[in-house]
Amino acid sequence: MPIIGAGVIGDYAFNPTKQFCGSYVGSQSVVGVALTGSFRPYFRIMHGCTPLDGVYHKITKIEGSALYEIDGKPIVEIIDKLYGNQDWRNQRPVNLLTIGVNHGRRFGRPKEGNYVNRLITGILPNGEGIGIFEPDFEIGTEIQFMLRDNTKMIESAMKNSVELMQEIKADGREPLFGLYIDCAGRTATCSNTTTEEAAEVQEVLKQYNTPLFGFYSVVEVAPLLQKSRGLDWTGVLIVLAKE
């Protein structure tokens, strides 16, 4: 069974939230539900991010989630050049740009499902580096700058939802229930879009008469390349289908 989950968020200022932990209210806790029965889980990871230029960079200085240098150069100066100004330094999290690791072919055609992306939470207080959302990168990790394209984000939500439901039908199974875990940054308000990308998921499952439950998160967890990983800027759709 795949491990599907999320990190909860209090608000867009990344303030803590409260969790119901069965018999008490707490925080910083893991709450889980194990499901069994005659069903099969199907899932898709969608983000819609694309490589900025296809160039790979190597991390040369990092401490936890604080990234200082790539290719032996200060990353803050490199991002200044990418934007052509320093306005991005006032953004938390940083708009448009993310950092991705390609777990597929190094110079193959980019495939959405092979990338793990990390949001840039902002410039560090001392201005010497940037914060990223997870502390899982290390010296030597190869990264690419990725573009958060809102149009592709919405297209991805629709395309992956359709393909997932078609896969279930092609296997001769009946979809029973859908769960959509969606990064809070993908909302129309935060992404400056005229429509909600989650509405694409709703519409597709509605066409297949499949109940859908969803919520917004700060981190999404889903299997990728035989390992459950924390993901950023993603929508994770899981549908349980009758065996």
The other form holds:
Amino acid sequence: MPIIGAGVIGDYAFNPTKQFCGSYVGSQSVVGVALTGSFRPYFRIMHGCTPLDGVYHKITKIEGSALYEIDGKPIVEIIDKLYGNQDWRNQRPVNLLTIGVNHGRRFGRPKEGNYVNRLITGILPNGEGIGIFEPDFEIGTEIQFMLRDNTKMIESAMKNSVELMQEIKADGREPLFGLYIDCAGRTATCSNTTTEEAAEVQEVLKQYNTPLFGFYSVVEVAPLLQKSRGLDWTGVLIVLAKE
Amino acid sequence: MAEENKTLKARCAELERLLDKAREEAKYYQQIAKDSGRGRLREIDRLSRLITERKRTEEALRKERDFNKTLIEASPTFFVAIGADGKTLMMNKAMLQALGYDSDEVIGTDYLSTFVPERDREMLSEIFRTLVKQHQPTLNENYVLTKDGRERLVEWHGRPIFKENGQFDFLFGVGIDITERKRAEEERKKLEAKLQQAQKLEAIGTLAGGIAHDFNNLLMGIQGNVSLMAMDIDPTHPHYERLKSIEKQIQSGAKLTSHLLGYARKGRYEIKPVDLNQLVEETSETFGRTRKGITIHRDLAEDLFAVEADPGQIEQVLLNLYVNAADAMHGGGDLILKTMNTTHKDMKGRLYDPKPGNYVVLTVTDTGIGMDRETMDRIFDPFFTTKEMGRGTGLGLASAYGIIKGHGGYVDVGSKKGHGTTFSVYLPASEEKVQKAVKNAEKLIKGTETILLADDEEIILKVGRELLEAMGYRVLTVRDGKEAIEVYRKNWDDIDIVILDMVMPNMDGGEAYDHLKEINPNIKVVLSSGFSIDGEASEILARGCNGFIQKPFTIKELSGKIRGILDKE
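With the form predicted on its own in hand, show me what the form predicted together with the partner chain looks like.
Whole complex next, starting from this chain.
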């Protein structure tokens, strides 16, 4: 069963949040709703990140979500060399660079949907490593540096939305309703773009006369490679189509 | 076998060599990938920084624009922008609210034809042209029209805005709504004018009153001497008629001073409840006999309230109004006299604020030539006359005004050139009953009692003594109030009546009267004066003083006044 969802934060100090479900009010909880009926869900995972250079690196030192070394070298120094300066150390999260794990063919043409993308939250306070959003990597995991190219992010949003709607039409189904869970990091303010990426999705669904509901999130949840995963800097678009 | 091994080894070496070459190539392409990835990252980072910088600049610009917009929208001042084609480009909230429009109603409308009164459009259009031509800001005041057609006066600071190529772009106006301020200024000017007018009238009144007082004393001296001379000669004597003629001239002089006193509001001395209808009937009847071409119409209210007034002075007012009306109807006409009761509530919208209460109003309307605004504004000014030299003193309406004001009343005038004039006289109503008038003595009544005459004028003392002695009285004379008290204290038992001048040095008549009254509570005193200070004479009379006689008086008037008091129980 595909799970589409979102994680939110109350504030940047990560204080406890409240959740509402009917008359119940909870804290640090998950609220879910199961949808049944004569419809079929279509979805797309969009991040628009591409491998920076295609080079695979092996994690050699990691503790939870604190990543210290790759290929036996301090990751901070490697990122310094990539940028050619240390300005990125002031960024939280790091603007252009993410960590990607390819679940597709090792040397095949990179496909957006095959990558689990992890945001670099910033350099650790002791300067010895970087923080990543989820603690699901371990020593030996092969990673690639991914480039957050904002132009590609917007292109990806538009391209994936169009393809999704075309797919529904090609299947002879009628789109009923769209839900767009969009990482807050993808807004024009956070991504340093001049246009809003979510507006591209809006425009496509408008062309198909399909109502769209959406919101910004901190973590996005969507099925990827037969497993529902937490994703970063991602837009998850799901459209329910009439069977 | 050995050959085969050799071949395999060679093949392995070949493969090793190829593998080394492949590794070398992989390293080479890995380096290229690293370099290109690094290049992409750095290029995008650089672009990102540029975008950040641009966004920061845009944000600063937006903030500045928002700030300016907030200032303009929050300002109580009017802001308007008018395009080169005369269309309204922008109008701020303050102006929209003042004019009663919504923003979408004004944008794109022709400014002049929508917001400027028709009469001002050409003038304003010229101002716009000059503004653009001279490339300079300008300051002007003009009216703007509200949505419901009202006008508001605005002080504008206009500035032409030009494009970089020097071409005129639009006109920018910043305005302050000065409608209320102007209204207040005009109100203040009116009040100042009224105050100045009141001060002017007060000053002239004081001067006129002083002149009249001194003049009456002079006339008193002449009148006294004439009376004495007339008593001594036979009526058949040729000088007797001359003396009578002098007396007439003195009466004319006294009439002139009574006008002055009327204007100065200092001749009021016999206040009593009066029937205004009776005065109107009597005076208009007499007047009608002298002006045959005038038809008099009377519409007198039957239940008219009494008024507390000096009948002599009110008669003077009425006659002045009749004469004024008749003089405005050269070829004859109608004089309409109307009386009615009214209240202060019906007297709204006047220049004055009437005191609350009931009033009696008399309107005197003529069908004459009427007056223009300028004449009406000055009609009550003393010495202002429209009559030819020698026909009017310019004191008639001024004295009427002064007398009515002295009675706590009001006078209005309404007129239009060629359409006649109406004077409205308002007098406070009285709840007292009307008193019948008592005629003064017409003949000389003599006596033998002792009279103390107090006056600071040498001629009055001399003539007065002779007049009184001629009537048979014994006379003591003193020059001021203090002397009067001393003499009375010594001789009060012998003195039957005191004739006390109102205005004297050292101690005036009022104060002297109080001391005399202390000496003898039953003392009989006649006040005498060239004028009676408004209120003071009445106050002394109210304190028990027996009577008042105004200079100049004839010997008969004096004898009548003295006997009237002495013979009264």
